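Below you'll find only one chain, the form predicted alone, shown as structure tokens.
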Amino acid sequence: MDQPSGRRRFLKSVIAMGAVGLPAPGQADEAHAQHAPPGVPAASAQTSAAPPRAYMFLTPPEVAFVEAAAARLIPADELGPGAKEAGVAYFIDQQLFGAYGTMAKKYRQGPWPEGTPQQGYQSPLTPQEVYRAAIRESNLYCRRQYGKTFDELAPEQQDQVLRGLDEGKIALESVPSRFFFDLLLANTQEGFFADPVYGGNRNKIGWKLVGFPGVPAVYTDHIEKYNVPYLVEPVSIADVQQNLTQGDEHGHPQHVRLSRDR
């Protein structure tokens, strides 16, 4: 929620996590858009190759909230596109629609005392229930405070609301506001850096921003090249599945090197 310098600090802290993602149904409908034919701009290829993506859990007002919030958490700036452009809201929707959203593989029996950060997810509510209730109650707060829903607020007002959620100063009825903010922030980070097959990181925006190559390749030729940036065109799971990248004799993708001035 800080200025662009805050975004740089945030990304620096996240890079150490590597590319992250949650198990979800495979979403590869934009693989062709990520590899535009020669002479066709990527944006045009995306428009012509990929139909509009259907949201499975979030309602339109909830999508508007998540898109607006994610756009403030990872904004577009001089470094490149942000979370909204990367399709983070769609990634979160797909996660909520799947096993993650219903906690299908998680322990759901009590007790439910407030846990420590090291204890992980501590709530009787599923992520689906947290998002649904917290978005509704956050919008109610915004209407009382500003007369508008969160997505209709000015960026500075949105930052104030997000900061209030983060610091626990906004009281939500169904879930602690800080718990919701932490969940939203974590899912935004995941959607920005996860493999595009999961619905976010559209056009590999997150990977290109930090120089992540994607699916591992063979690096034996580069082991002794010290302090030499490994600049390649990122390869996603969808690229491999749809044979959009060449593989070596062992099936590993062959990364295409990029020039330093790109």
The other form holds:
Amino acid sequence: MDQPSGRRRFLKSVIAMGAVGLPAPGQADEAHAQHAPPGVPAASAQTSAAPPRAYMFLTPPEVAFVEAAAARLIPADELGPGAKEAGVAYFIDQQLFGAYGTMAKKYRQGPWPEGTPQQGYQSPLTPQEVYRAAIRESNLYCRRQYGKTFDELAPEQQDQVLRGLDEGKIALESVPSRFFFDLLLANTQEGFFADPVYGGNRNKIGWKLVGFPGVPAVYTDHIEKYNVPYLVEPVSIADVQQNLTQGDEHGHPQHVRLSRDR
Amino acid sequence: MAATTLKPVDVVLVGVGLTGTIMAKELAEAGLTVVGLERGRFRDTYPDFALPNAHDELKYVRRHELMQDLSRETITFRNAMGETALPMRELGSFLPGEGVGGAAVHWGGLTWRFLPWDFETRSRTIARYGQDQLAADCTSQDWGITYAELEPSFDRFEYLYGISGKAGNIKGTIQPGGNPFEGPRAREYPNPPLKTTFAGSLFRKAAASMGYQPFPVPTGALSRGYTNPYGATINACVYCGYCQFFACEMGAKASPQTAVLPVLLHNKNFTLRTLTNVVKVNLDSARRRALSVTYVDSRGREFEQPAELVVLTSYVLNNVRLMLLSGIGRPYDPVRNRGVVGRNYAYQTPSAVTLFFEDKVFNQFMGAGGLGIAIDEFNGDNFDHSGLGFIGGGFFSAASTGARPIGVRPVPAGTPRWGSAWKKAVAHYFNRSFPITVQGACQSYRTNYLDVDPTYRDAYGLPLLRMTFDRHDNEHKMSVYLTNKAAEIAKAIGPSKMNVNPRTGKYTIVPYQSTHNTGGAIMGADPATSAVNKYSQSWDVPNVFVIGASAFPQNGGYNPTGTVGALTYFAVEAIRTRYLKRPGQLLT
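Same protein, different form: I have the form predicted alone, so give me the form predicted in complex with its partner chain.
Let's see the whole complex now, leading with the same chain.
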């Protein structure tokens, strides 16, 4: 029943992302072109910059849910774009598909009593399974309560649902609701601030918001400049690998100062 | 499956990290054949720690690239004996390393000497305040070694790792600009302190105005290039702000990779075997002598490595576990307060004050491991504890150790956890805040201990180590007192807001606190209450040495690494000069 509309929404959101956050090969990060080293033709660097991106774990209704939730957790507002525009849903998809989603480096043997809060993560479910179950159950709640899925609700209603999960007032079947909410919030913040190589923090939206320079430069000459802002174009891992920045023999990029800098 | 027995060697080391590499270097140099068994992989400055990938916050801080793979082995945890311990399924509170170099690859660099008082906690407390100052179930005790005995070993370790700092007490003469509370040292640090950040300068000024004596934190992030007595060169730090949780791309953080391995790996007496997991130390039938260790390699093959000397040089928790699984020494029984292995597990009691400003920027994304200005007025017994209801303390420091936005983006208390208000606070305060951290000590108690879990097992089918731990009233009272003192300094600096967060309530294994686990194979003068003597030698099986913070009877108000390094040199010196001439119990 919700399949066709879900798929439509998914397609719409993918198209929207192409326009906002996911640059097509030709349009990759204008900012980099400004400080590409003179020897590297900008066009050749750009053609390798943006491999095709596709969802690997989340289903279309799940993408719609995560995008809608991310847009409320870190909203687009007067300070600039938020988690949705930063591609956090795609980031979460990639994380869930990989080692994190399957708890590859974590202890997975039972038995699985719930334990005390001090004992931490004790769910038999992996993050993959937590998202799958909790999104479905959250949407069931929204349908019962509002007659719509989460992504179809008005922003104020979405906030109400998120608060209900955050405060543990909405009961989910498979996991404690706060457990799911904490995971979703942590992953959203990770996707907003992690290096763009993971698919989130598009156009370094998160880093630009807080003034974080990304891959570090040599700061020996700056560390004792007291109360002097250090405003630079942030540098990502891909920027360095693709020689879009100039660097020293240890790989530290030379940060390009923004004109606002004094 | 039958184990293949290998050719006997003189020494087998379990774990090739900070303590293992020093042991290996010293013993191989003495002409012994040494095999180092390391369960993780080989790692080196290049290419493993190269930029840009090595400074990726998600990968290293959140996904724990350099840390223990819990899918193979973890611990179980509970707050109290009446609870059921459950596995630590993901890393949180502490982060043991895995691979060559161990946790000394991702350590934060702070390199302290414990105070003379720390080594005599129990007797000095009773002498000054009387028996009642100690909680009834407190099992903190003297180490069986004094600071004065250990001083030359502290010195050797500091010169090996090229520590940057400022001496406060050289042979009894107080040095301006250093820590006046430290025990007397033979000479100045090998390298001068790091530069001072804006945060550090504000703290220094405020602390001095209140009559305290601020000084730079001693650290293994080096202020200049340095060639150590082994001939290894460590580079100068560039303040990139990715030190703790990360490996250093510059070779500027003192570590096995920078300070020891470049020389050790060329010594023909030393053999390194990576991806080998030691599952047991094999003893003779009387359990008085170790014969060999059994390990499983990366192809599932089982080997028995005979050796004259077995040295446990893995992390605290695995040192203790291997003793329990092998029957070295009597396991601790908390009900009867008898036995020694697993006894006096302790930790750290860290807390912090976060300062928020409207008109100042700190660029805290710049920084270095251990970079900070500290005071020591409220550490150990440097202040009068009469009527305070606790013992111990900790150093305070305005720290600039690198702020990265996934993990370090403080907001004033009362800020919503998400939404536009949260976003606004993060955007505003990311560069307008810094912390004053308090490295609180932790005493030992009868009910805090390590033993073998009855239910959960590792990838080899062996029982996990079980941790039973909570902080007690002493730690909570201490944390409140210290954190309020730190808040007074913060207030003098003049922030618009501050978060004051003492450590109270139940210990939880979830958020990161400190990789300063201690005890479980503690040293002491009495075999009835300690697992090893002051040379880190097992009382029960004298050809087994157990090196590391597992030997701390309780934890001081400092990072442990400096003291771990000193204990390592003290032990290896005794092995070289005395044990090799007459193998057997060094203290009789």
